[in-house]
Structure formats: structure tokens, C-alpha cells
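One chain comes next, on its own, written out as C-alpha cells in the form predicted on its own.
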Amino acid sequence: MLEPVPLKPRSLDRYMQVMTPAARERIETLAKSLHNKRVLQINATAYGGGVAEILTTLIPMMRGIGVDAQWEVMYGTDDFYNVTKAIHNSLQGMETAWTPQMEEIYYDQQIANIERLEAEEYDFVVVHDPQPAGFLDQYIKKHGHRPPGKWIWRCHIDTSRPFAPVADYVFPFIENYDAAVFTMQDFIPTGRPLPPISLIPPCIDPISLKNLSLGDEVNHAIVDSYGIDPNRPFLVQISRFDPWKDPLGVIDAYRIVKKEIPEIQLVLAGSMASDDPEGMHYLARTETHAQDDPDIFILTNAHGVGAIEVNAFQRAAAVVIQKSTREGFGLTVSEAMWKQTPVIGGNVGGIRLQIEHEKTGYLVDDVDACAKHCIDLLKNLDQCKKMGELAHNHVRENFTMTALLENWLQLFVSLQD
């Protein structure tokens, strides 16, 4: 088998404050339809990034309602993850030097992993993103037939305008799947054969350590422990150090804000993931761009930043920024909205699902617009409060884990023979 991720069941009782009785009844009815069915979720890493974060909650919730759900992580070499990072970037539109050697590295790792996969044991197999996308193709080639269960490819990225040479290599692997799941309609590539498509946006876990209410005293103590002055306003972006997240642009926006509001500080915090070899390089670029500014704090999990610290940063911040130039969804947007902190996000991808411009936050296309809205919010506390309340309600209605659980159960039931 692949590397299993051990998780304990979680009862729906814990979500009653954010879930209606009608929603609970629907979930339990769907779960009964899946009695004795087994679900396997496969991705590339057990920590770092939104997919792992979602599965950390989704799998226990499925188990809590009686669905036999497992999560396994594929194996990969450094060379393989360098290739899949290139695939990830290319599917989001970046031109890449794609070579036969890269295809061989990717292909060999699919073969190595399929040898470990006990696919016949499961009724539903969900494969996340490009890293394990070729598993089904390799299983068919190895065994000469399809596995008995239903296979679903879950794409978490914006593939609307992919770099053609890489897309021509990857998307033929997807044709044999029984279903493909995208975050939104705009992400689906045109002119390519695809299986039946479902749209399921990611969601946050409102009762996780990252989202539970901590209290102002705790928030300020955590902020202060990192040398950030809790008595001065600060901006924060929580995300991987990645060119698509544009931390350099966030620093540029902060510098514009600082000319008008000198006391402002900036926190850039992110987790370094095992399947993202580019992360350390872009972290170094970000640190260089900060130019030793004492009011810029660049933090990672290596500094002890985890769920509680992220929670405190998002709650204590004056404004949360997610200035992505491509974004599959951006869980940090809904996390901050849940905490009633005003959010400024890039006018791209899944951020548009979460933010209604000038109502639940701001959508921006460039550094100047980001800085302008930061300044406006910092000077208008009443606006911040009103926007935060509307944002919280929007997340409650659309982007909590109970909604995600229900959507996945509905898809599984629809795929049953």
C-alpha cells in the first residue's frame, strides 16, 4: 500500500453550531446509501497546502458518519516533485521547458506507485491534482482492465489556460476517470476530452485550531512572541512562498501603505510543503525583497508557525491579504472572512467565489489597488466591522466543511451502479 495517514473519526455533533438540522439529515441519509462502501483519497503530501488540510478534516468526518474512508500519500523522489511542480505551473499557464526526460521521470513514478496501490479494495478512489493523475492509466496498462471501483480526479488548480505541451501530456490520463471535480466552471479547459464533471469548492473547518476563537489576550500574546507589535496595525498574508501567491507584490503594496501609515507592519507566513521544491527558493527571494526591513516578518513552520499561530495572525491583523495571480481557491481567504477580518484578494480564480467586491472584501488586479484598499480600511474601522460581519455570514452559508462533506457524498452516491 501507499503511505497511510492515520486519523480518528469525528462526530457531526461537533458541527451543530454551524450546520442546520436539515443539512445533518441530508448527510446522514447519503451516508446510509454508502453503507459498506470504501473510499480512498490519494495525494502527494500529508502536510503543507490546502489539499492536505482539507483531507485532515474530511476523512475523520466521513468516518464519523460510518463511511470507510482512507487517505494514502504517494511516494516521490526529488526529481519527481521538481517535474510535478513544473506540471502544476504549466497547467496554470506558465510556459515550461518540457522535455522527454521529464515525461520519463513522471511516468516511472506512476509505475512505482501503482505497484503499491491496492486499488481493488475500494469502491471510490479520489486522486488529487497532477502528481498521481497517471495512476489509473498505469493500473489499466498493468492489469489489462479497469479497477472495479469508480475513479475520480480532483483538480484543485486553475487549468483554464494551460501551457499546451504539458496539458497534451497530462490530460489524456484523465479521460479514463469516471468523474472529474473542479472548483469552478471557469477552471475547466476547453476542447479536451474529459469525464463527467462536478463542481465542488473547497471549504474550511470552523472548529479546527486554526479557526476556533482564541480571545484577544491570546492573539496578542502570540503576535508579540514573534516580535510583532500587537499595539500597531499589521497586514498579513498566509500562503506558500510561491510566485503565484505574489509575496513580492505584497511587500511592494506594504511599502506604499507605509508612506501614508508609517506604523504599519507586514507579516508573511507560510508552511513549507514536502511536494514543493520551489518553496525554499522563493522564500529566499522574498527575504531578499524585504531588504531587512524590521517591520516585515517572514515566518514559516520552521519558526513554529502552525494552526494556532495562523489563527492569531488572521484575527489580530488589521487586514488579511491574498494577492494571488492564480488561485485554485485560497482557504486563507475564507479563514479570515470567518474571523471577520477584512480581506483583500487577487481578482482571480477561486478567490472570486469567496469575495464579493466591496461587500465581503476587495478584489484587486495590481499592487496599487491592493495598497489603496489597505489604506482605506486602515482609516475606516466602521467599514472593516461591517465588511467582516458580511464576510463571516457568507462563509457560514457556503464554505464550511459540512457543505464539502455533503457535496462529496452526493457525488459518490451518483456514481454508484
Given for the second form:
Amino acid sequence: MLEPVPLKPRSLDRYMQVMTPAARERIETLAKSLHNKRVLQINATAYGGGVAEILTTLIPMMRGIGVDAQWEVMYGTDDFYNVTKAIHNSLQGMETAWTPQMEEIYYDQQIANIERLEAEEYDFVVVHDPQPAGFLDQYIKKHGHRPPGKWIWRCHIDTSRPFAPVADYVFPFIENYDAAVFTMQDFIPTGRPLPPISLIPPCIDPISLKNLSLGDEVNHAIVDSYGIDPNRPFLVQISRFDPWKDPLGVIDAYRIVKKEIPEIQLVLAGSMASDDPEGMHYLARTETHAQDDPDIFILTNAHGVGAIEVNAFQRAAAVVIQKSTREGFGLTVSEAMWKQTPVIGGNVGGIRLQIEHEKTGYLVDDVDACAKHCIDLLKNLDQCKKMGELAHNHVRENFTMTALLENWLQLFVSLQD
Ligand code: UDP
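Got the form predicted on its own; any chance of the form predicted in complex with ligand UDP too?
Time for the whole complex; same chain goes first.
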């Protein structure tokens, strides 16, 4: 067994407020044909980042409807996570110095993990992202046959224009899967043999501590406890410290805004995921870029920023920013839209699935556009109500957990023999 993540079942009843009766009926029908089926989800970290965020809710929901779902986290060394971060960056299009030694580190870790995996126990195995992508290949090599269950690779990143040397190494591992899941059509790499593909966007959990309503008093108290002035407006970006999330660009945009609106503050909050060794380095770069500006607050889970704090920041902020330059989805965008806080997102990847420009938020291509929309929004906050309502409804209809649960059950049913 890999590292199990213990989670309790959660009843669908808890989602009655955010789900139509027809959706509930569809889910229950699908669940009947999957009763007691064993599902294993494997990823690289139990904490930090969107995949962990989703599995924390999806697994309990699957259990709540009678599917025997488990979540196990793979084992990895620091060297391995340095390699997989390079893979992650390369698959999103960054050129990296890819070496045979890196291939060896990746491969050895696949072998070490497969030794511990009880793959025969499961009807469906869902493998998330590149870190464990080679497990199936390794299983087949070790046993000389396929495992009994159906294997699905779930890709959460934008692989539309990958750096070829790394893609040439990683994508052959995917060929033998029974299915691959991407967030959107654009992300499917062209010219490579792939298994049958499903498109499933990630979703947020509206009843989680991250998203439920807290009340202004609580929001203000939490903001205040971090030294942020709750009576002055602030911009926030909630993101891992990662080049693709462009925290430096957010600081540049804030500086332009500050010239026009001197009372503005900026909060950059990011959890440090255990599979993201680049995070510490990029946090340090971000701190240097902030130049001790007392109105910039750079916070991490080390300061006690957890789900409730993120919730309060997203609710109390004047504007939520997600200025990514590549983005698989960006759950933080839907989280802000759900809360009816105005949101400005990078005009890339999965953010474009969520924001319709000038209707449910703003899509921006550069720092200047980000700053301009911040200023416009800050000067017209009372006009944002309509946009907030449209944004909330868009998330309710497309990106809440019950939709994700239904999509996964549908895929499992379609793969059953
Ligand atoms: N997040 C958090 N605390 C932080 C930073 C991020 O809880 O300090 C959460 C954030 O609210 C979101 C997830 O981590 O739910 C990040 O997912 P997203 O899809 O935005 O980005 P990823 O990290 O997967 O690239």
C-alpha cells in the first residue's frame, strides 16, 4: 500500500441546496451500477494544490453513494520531486535541461512505488498527473500482464504545447491506459497515440470550509488578524508560489494600482505543497520583489493560512486575481466567483472555461491590463453585483462537486466490461 489518506464518507444529502433533483437521480442511478466497486485514486501530495483540494471532497462523496473509494499518495524523494517539477514545467511548455539521469530518477521511483501498490484490489485506478504516470507501464513490465482493473490517467495541466524531449519520454507511459481525462479539448497534445479521452473540468466544493459563507464579522476578524487593514481595500491572489502563477506580475500590477489608489493593499497567500520543491525558491523571489512594502502581505500555511483563512480573504478582498500565464484550471477562480467577488484571471487555459470576459469577470494578457481592470473595479465596486451573480450562477451550473462526481461515475460506468 502507498500512503493512505483517511477520509470519512459524506452523504449526497448535504448537497441538496446546490443540486437539482434531476442531477441527484442521475447520480443515484449511476451509483447503483457501481455499488461496492473499488476505486483507487493516486496522486503525489495530500496537501497543497488543486488535486488534493478536489480529492478531499470527491473521495468522501464517492463513499457516501456506496462506491468503495480510496486515496493513496505515492512515495517520492526530493530528487524525484525536482524531476517531476521539471516534467510539470516542461509539459506546460517550458524548455528544461532534461537528462538521462532525470529519466533514471523518475523511473526508479515508479519501480519503488509499484512494489507497494496493491493494484489487483481495484476495479478502477485513477492516476493523477505526471508524478505516478509510469505506474501502469511498470506494473505491466513487472507482472507481464495488465492489472485486472481499468486504469485512467487524469491530466490536470495544460499539455497543449509541451517541450518535446520531455513529452517524448512521458506520453508513451499513457498509451496503455484505458482512458485519459483532460480538462479541456485544447490541452490534448496532438500527434501522439493516446487512449480514449474524456473531458472533465475540476470543480469546487460549495459546502467546504473553503467556500461556505462566513459572515462579514468573521471575514474582517481573520483579515485583521494578519495585520491587513480590513477598512482599506485589498487585492488577493491565492496560489502556490510558482512561475506560472506569476506572483511577480501581480506585484507589478499592484504597484500601478497603488499610484492611483494609494490605500490599496495586496495579499499573496500560497500553500507549500510537498511535491513542489520550487515553491520555497519562488516564495523567496516573490518576497524580494515585494521590497518590504508594508502593504504587501505574503503569507503561507506556515502563518496558519488554511481553508477558512483563504475563504475569508477571497470574500473580503475587493478583487481576486489569478494572473496565471499557464493554468490547468485554477480552482481559485471558481472559488472567488462562487463568493461573488470580482475576479481578474490570466487569459489562459482553464481560466477561460470559467470567466467570460466582462460578463463573469475579466481576462487579461499582461500586467497593464490587470492593473487597469483592478482600478476600474475599485472605482466601481457597487456596480459589480450583477457580475458577481452571473459568476456565481456559472459556477453553480458547471463547476460544483456534484457535477464532478457525476462525470466520474459516468466514465467508470462507460469503462465497465
Ligand atoms: N490554496 C489554499 N491555500 C493557499 C493557496 C492555495 O488552500 O495558501 C488552495 C486554493 O484555494 C485552491 C487550491 O489550493 O483550492 C489551488 O488550486 P488551483 O487549481 O488554483 O491551482 P494548482 O495549485 O492546482 O495549480
